[in-house]
Structures are given as C-alpha cells and as structure tokens.
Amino acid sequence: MVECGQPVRHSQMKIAFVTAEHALFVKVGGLADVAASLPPQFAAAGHAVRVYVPYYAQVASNLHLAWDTKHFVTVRAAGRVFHVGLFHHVTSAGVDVYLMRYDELFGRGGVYGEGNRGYEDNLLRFAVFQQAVVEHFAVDEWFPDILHFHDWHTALLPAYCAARGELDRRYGAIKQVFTIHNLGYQGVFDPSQYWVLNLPGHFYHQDWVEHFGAINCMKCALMQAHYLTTVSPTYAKEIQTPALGFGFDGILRARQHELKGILNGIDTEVWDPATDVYLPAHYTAVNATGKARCKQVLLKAMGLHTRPGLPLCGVVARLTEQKGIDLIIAIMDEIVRAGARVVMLGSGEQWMEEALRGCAARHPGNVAVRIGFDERLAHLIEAGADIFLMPSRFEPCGLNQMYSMRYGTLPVVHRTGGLADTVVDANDETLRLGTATGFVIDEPTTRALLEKIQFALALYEDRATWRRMRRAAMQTDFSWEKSARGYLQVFEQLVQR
C-alpha cells in the first residue's frame, strides 16, 4: 500500500506517459489537455520523462513539431506483423514526445472513430499502439521507473509489461499507475477478437482482462496496476458506489487504499483573462472592467440585446444527457422571463440541437445557439458571461467549470465529481466569509437547477457581493503544478515502496 502522506524525495526519476491523445498534436476531450500539461511538470521537478501518443492523420499538419527517425520496432498482432515507426518531438519543457506511426491503423479521419461509431479494429489499433511502446522500452534500452497511463485505450499494458517480463526481468521493475478520467468507457469488445491481442491464453482471466464473458480492456488496469488514480477526490469516492462504478465499484472498494483522486489543473497560460490572445480587453481579479467590454463584445456577436445590467448566462458543452443540457432545455422559457440572457457553443445529440435552435427562435435577442465549436468563442463566452452553466449528471474532473471562475464568471454546477471538488457554493456562511465562488445543486433536476439560477440572478443584483465572489473565483488555484505534486507524491512512494 501507498501511503499518500509527505513524498519522500527520489532522485530523478524516468516517467513513461502513454495517452491515447495530446493536445499539441490531436484533441477530442480533455485527456488530451491532461497528456499536453502535466509531463511538462513531471520535467520541471526535474524528471526524465516519454510521452507516448499513437500518430495519428491529425498530425500530419503538425509535421514541423516531429521528425521521423527512421527507427521503428516490430510487434505482432491479429497473426500480422506490424513495423510501427517513431516520429519524435522535445517539447518546450524538455518533454520527449513519441509517436507510434502505422498509417493503416491510425491515418483516417477521426481518432476514435467516425460519425458517432467507434472503428470495428480499435482494439486491435491500440494493442499495436500498447505493444510498440512497451518494446520501445527494450529497444532504446530506456526502461521507465514509473508507466503512467490513461484509460482503455491504454489499459492493456500491464498484461504486455508481464508477457513480455517472462523473458526480460527489466520490465518487472516498472511501477504502473493507471489513472481513470472516465469509467463509464472500458474498451469492451467480443471474445472472439481476443486472439488480435497477441497475449497468451492465461491473460483471458477474470484477474485480467475477461469481465462477465467479454474483453474488459479497463479491468485489466483497475486489477493489475499498481496503484490507481482519478481525476477529482469526489469521483473517486462515487466510482466506489454502484451508481458510478460502472461494474467496477465491488474492485475499487476493495483498492481503496490504492487508489487516489488527484483534481486536474487547467492550462493557466492560455486560460488567462490577463492575456488571453482571443479576448477584445483583458482583466485581472483585481481591475475586473475589461470584463464588460468582452460581454459587449459578445452581445454583438451572438444579436443578443446590449441593455446593460441585464445578466448573461453561457453554456459551452457537448450537448448531451450527461452534461444536464436537457435540463437547461426544459427551463430556457423561465430563465429568460427571470431576466436573464443565455449563449450557447456546442455539438452534440441531434434532438438537443434542434431543441436549442427552437430556443433561440422563440426568444430572438435574449437566447443564441452556435452549434459546433469555436474556439474564440469559447473563450469569448468564458470572458462575457456573468454565470456559466455546468449542471452535469456526473463530471469526473470537469474544465469549464474552472476556466469559468478563472474568469469570473459564477459557474452553476451539480454537486458530484470535480464539480463539488472545485466550485464553493454560495450559501450565508460563505458569502460571510468570502469563500463562495459559485452554485451547487444537490439534485440534477429542473426544479433545483431554476431555483438555483433564480437564487444567483437575485444575488447578481448585489454588486459588491457579486464582485467579491468573483474575485474569490478568480484567485482560485487550478494550476497544474498543484496536480503534478499529488502524482509525483505516488510515484515517489512506489519507487521507494
């Protein structure tokens, strides 16, 4: 067992990052932005450390960033042989990236998939992506004290580590934390793919990777890694219940004493209302008046009404059940006869953006949908809106909520995972002290999240409350580096252990 208390210090430590995608070359959640801004930490402690990403097509337009080096290794799979070549690229921070190229695999269109539809191989993609970068290890002779790695996609490897430990010792040594960013995606495929995976009959075994008669790529991980991690304390709490544990909360109550929510950060950097290169006026918590200009500017943008005074509430989400978008749904006509204005930037089930589009039709000036994604705009959006609405069903660490209060605009958010981890709802207490940095709602529901929003235009009115809220949001600390010394506290430990 790790006990998680004061690290001891070790020397430099080598840490292999494997992540199925990383922001610099390819993005579709927010793993990507965990894989681009936590290893660059790792390195300023003064670590060595890999980060391993398949190639995908996505960064043929990033080829300036990685040069081939004209090695590959050799893995087979699926009764194939595939040379899988290795582009390379040193990060600003001195992070060493790699990328595991075979174009048959992982030069299409999408990374996961295509038109809401996984691709039929990917368990066979990421066996050949999990198998290059473990005999990578071997070949460049660079075995790592610490293999960090992320969901399903990557959740094989402690199964590669053993099978190919049989015959080098070297790759016993390696410490393994798996890290969960969502547990209701676990790789399951058909036993019949199994034989694709190029392991040993003996690793279909309810201690690996067979769940309930079917290939569980998460169980794997969640068995055999030695220490696991999630993204917020909370949701690491919920996956332990049967609401949240997805099969899996009878296996992580059982690890609980190894396992560890660590709260992500956000890129403090690009996430700056101070400097941020997409806003029209910047601001800190202390001179906040470039803030009206960004919600002008977006009131133009979007053909809301520009009456000033009258509150802005911003959405900026996949439109999904998960992210409680139906409940915003149900509620627009009595949000904007509460006074308020709503923007909103997202893609997602067709039936919601239809819905959004009946909103926007039924309320001209006052509610404006941008389906899609834009990055300006979401950060114009972050910037311009005086409360930010986040009522999600479940968010195992959750983004916007955060760049929200970095910006200071008051998120209204659910009370579960890195939500309740991340946002202080304003309540009489809080409000005395100065603490309060949003609003929580105990119960995804309608009912709840109206009241809420009416409770936040009400306080609105208070000027001076407002503004000590938002300057108690906005000095809020969601750096990496804070995350990066709950993670290097565990690898610290299991290296000593």
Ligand code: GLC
Contents of the next structure:
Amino acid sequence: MVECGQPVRHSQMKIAFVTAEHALFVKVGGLADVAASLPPQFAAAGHAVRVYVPYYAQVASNLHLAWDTKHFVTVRAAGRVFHVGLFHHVTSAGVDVYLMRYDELFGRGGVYGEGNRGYEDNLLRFAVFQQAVVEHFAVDEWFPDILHFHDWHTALLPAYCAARGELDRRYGAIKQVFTIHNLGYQGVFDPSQYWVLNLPGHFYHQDWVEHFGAINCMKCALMQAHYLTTVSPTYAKEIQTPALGFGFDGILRARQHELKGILNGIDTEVWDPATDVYLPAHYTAVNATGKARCKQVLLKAMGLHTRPGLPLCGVVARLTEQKGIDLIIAIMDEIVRAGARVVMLGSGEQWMEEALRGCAARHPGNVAVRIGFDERLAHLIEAGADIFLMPSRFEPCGLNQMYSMRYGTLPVVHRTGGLADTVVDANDETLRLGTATGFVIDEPTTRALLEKIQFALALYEDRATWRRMRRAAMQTDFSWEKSARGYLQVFEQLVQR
Ligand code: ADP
Ligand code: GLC
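Now show the form predicted in complex with the ligand, given that the preceding structure was the form predicted on its own.
Below, the chain from earlier opens the complete complex, with every other chain and molecule after it.
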C-alpha cells in the first residue's frame, strides 16, 4: 500500500552502468569522466542506479573510497575459479558503485596495460569482471531493467547474460544499451583464447563474438545489444561510413534505426573556472581577470617566457594519431615562429613523447612538454592557455574542447565527431553574430592546421573580438541534463516495448 501524499514513480527504472573506468577511482580518458557524471543524472531523475567498475590498485591506495562488503562472487574463466571480492562506495550524489576486486588481475600499475603495451591477459581480466557483474545480479537478486555498458571491455555482457539466461529467465528481461565511446578499440584476440571466456562454443559465431576469424569483443555488443548509442550525433553518422566505421560500418548501417548519437556533457561543478580547486585564481565569463593570473602561474611552472601579451597554446591529450598530435609536432617550429608559446601534457606513443621532448629542447622558453598524467596540470592548462589545440583525425565526442571553451580557452579543432557538434567556427558571419566559440579546420592536415592557428593568432590581437568570443565560449551550455534526457528516453522506450 502506498502512503497518502507520497509521490509514486511508476516509471522508476533499475539501471546498471558497467564501465572499465570511473573518474573517482581511475582515469585513462573521457570514459572515466562520463562514468562519474552520467549516472548521477539518472539518479537525480528518480531511477535506481548501480555502477560496476573493477577495483584497480589505484582504488586500493585510496582505501577510504570503498568499503569491503565481505561478499564474494564466484565465476569461472580460463579453466579456473575466481572468487571476486565486492567493495561498495556511495557517491555524494547517492549512486551505488560496486567495485569488483581480484588483485591478481586488477591490482596492477596500469588500467589496460603499462608502458604503451596492453596486458597480455586483458581478455581474461575483463571476462572475469563481466561475469562477476552478471553473477552479482543473481547473488543480490537485483536485476536491472536497463544494462548500460560501455566500450569493448564490457561488450561481452550480452553473451554472458544469454549464457546465464539459459538457467535463469530473469536475465532475458534485461534491456541492453551499449554506448560506443571509441570504435577504434575493439578488443580483438586470437581465437585460440576463446576457452578463456567460459562461454559455450556456439557464441563463437559471426552473430556474437567471431569477426573474420578472430574474437572481437566489440562485435558482440554491436550485434546483440537492444540499442546502440554513441557520444555525438556526428560520430553516429561517421561510423556508418567505411572511412570511420573501422570495419563495422555495414553492421551499423543495418542498425541505424537502433543507433543514436547523444552528445556528452561535462561536469560543470568539477570544471568551473569560478571554483576549480586546482586553480591559483578564479574567474567568470563576465570577469576574466583571474585567467591572466592562471596563465602567469602556468608559464612559470612550465619554465616558459612570462612576457605578457604573447599567446599561449595548450594541449592535453593521449598522445596518439587519433588526436592528431603528429600534426602539431610537424608544425611546432612554425607555431613558435608565428609568435606563440606551446604547453603540452600527455602520454602515449613513444615516438611522439620523444619528438615532443625534442621540440621542447629546440625551443626552450617557448615550448614546454610534460609527459605523464596530471589532473592538476590539466586544469591549469585549460585555464592558463589562450588557445587549445585538438586537431583529432576522429573524435567520438571529446571533452577537452568543451572544458577549454568553459575556461575561455578557444579551441582549434577538426570538423569531426563531437568536435563538429560543439565548436562554432569563427568566420565573418559567426563573428558578426557573436556566436563564434573556436576555430574549425575541414581537413586534418598540417597546412590547414597551421593556417588556422595563424588566423587565430591574428584574431588574438583584436582584443575586443577575442573577449567577445571568449565570453560566448564560456557561456555555452554543456551540462549533462540534456544528454541524460536523451538516454532516459531510449531506456524508457525499451522498457515499455
Ligand atoms: P579521450 O577519452 O579520447 O582521451 P576526451 O577528450 O574525451 O578524450 O577525454 C580526455 C580526458 O582525459 C579529459 O578529461 C582530459 O583532461 C584527460 N586527460 C587526457 N590526458 C591527460 C593527462 N596526461 N593528464 C591529465 N588528464 C588527461
Ligand atoms: C572516448 C573518445 C572521446 C570521448 C570519450 C568519452 O575516449 O575518444 O572522444 O569524449 O570516449 O565519451
């Protein structure tokens, strides 16, 4: 019986959000940020949300973050039995996070690998994680209405639910929504490893995990999830083309009516120049004087010339071809010659790390490079730079261009994926209308990039125009509410089916 006066939510859904990263505990890229900020939106809309993530060594070093439930979930993989420990954390937004602990697999220095090499047993690691999640639904008798899972590390969940569903029909009722954050990473393994998965032989089939004679984890989700989403409308279209479909464009075209691009938001509390705990000074769209102080602190910290008035370009990225870092390396000398300084933070491909160190050595005082992962410096670069370089060859969504706009650091981007959906190119019309928020190149080439940077540097001298653009960029609404509504609409339609 419902007590008088209590609101009744007929539409409350149980949502399980399964991810390999979560910014509270461990972060490699934007997936971690999404996992930390999207589930609270579902909870705020009145739904019951559980997040599942592996318990990495980084969690163990922040023990206060999670408490040991003393419960275990038992699964099999690679002919072995794994008793996976269950840790629990309740976020400040009231979201339950379950961390699956098995130190031999996850208590390591890296998340997916170390020193640019993936762990050899990644298939086993994520097979154990995914099975533990599926098993936990039964152990806890908490079966979600919606299983929302992300990228290849969780993409075998449909197979595990189907296999488990042969014994327990409750698995069959779960609606599965798979979000593609990056089609470039598919989780491809030699078929000789199939036995590791603990899946019946018939799942090694082209409708499930087999793809051109190999195990392809991503394929399982693309074929079997009830609905597919990706993280921007433009990327949703691009992945249906041979150029950016990474071999899956045919499957994605066939499923185009069950595929939707929902633009990521950003956490506007963590990424707020008015309150950011990592910044030496604060500022707003209306009063941006604190930004100049951030720039001075950044220049000093990175050993760059501190003469005011010179523009500063910033980069924070995984150092990969995807991000177009090689384009920046190729034109570094010209950027410096054009009068800009450059500060870069990132880690990734070794040749890029070395080439960037070389750039810094060639241009002391004008180019500074920090190799590694540094949350504080990432925030300081977003705040202290004037221009943010992000010429990605493809970009499913991209968060950094949104962070930089919010921090009044105008981005130079390539018209692709989420970059195309978030940055308004400065041209005669948008400058006149006051809607310009950055600079967009049509092709990811060194020439286009250099010309655009030169254009941006010239505009930087026009202080009034620059301030106007900066204000427009800072006032753009990138909050999560709209995106969350997009997901919830998909979820509700599936549940009502
Ligand atoms: P991707 O997920 O493809 O790497 P995104 O732009 O979506 O790209 O997200 C990258 C996230 O990771 C951002 O929050 C960015 O600030 C952060 N990041 C990337 N490299 C570093 C680094 N070296 N140090 C600190 N933060 C980083
Ligand atoms: C991936 C994509 C990036 C996106 C992020 C979060 O890492 O490369 O474009 O912003 O996921 O969805």
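Numbering follows the first chain given and starts at 1. Since this is a predicted model, take the numbers as computed values, not measurements.
Q) Which of these, 331, 355, 481, 368, is at the hinge when you compare the rigid parts of the chain between the two forms? A) From the list 331, 355, 481, 368, the one at the hinge is 481.
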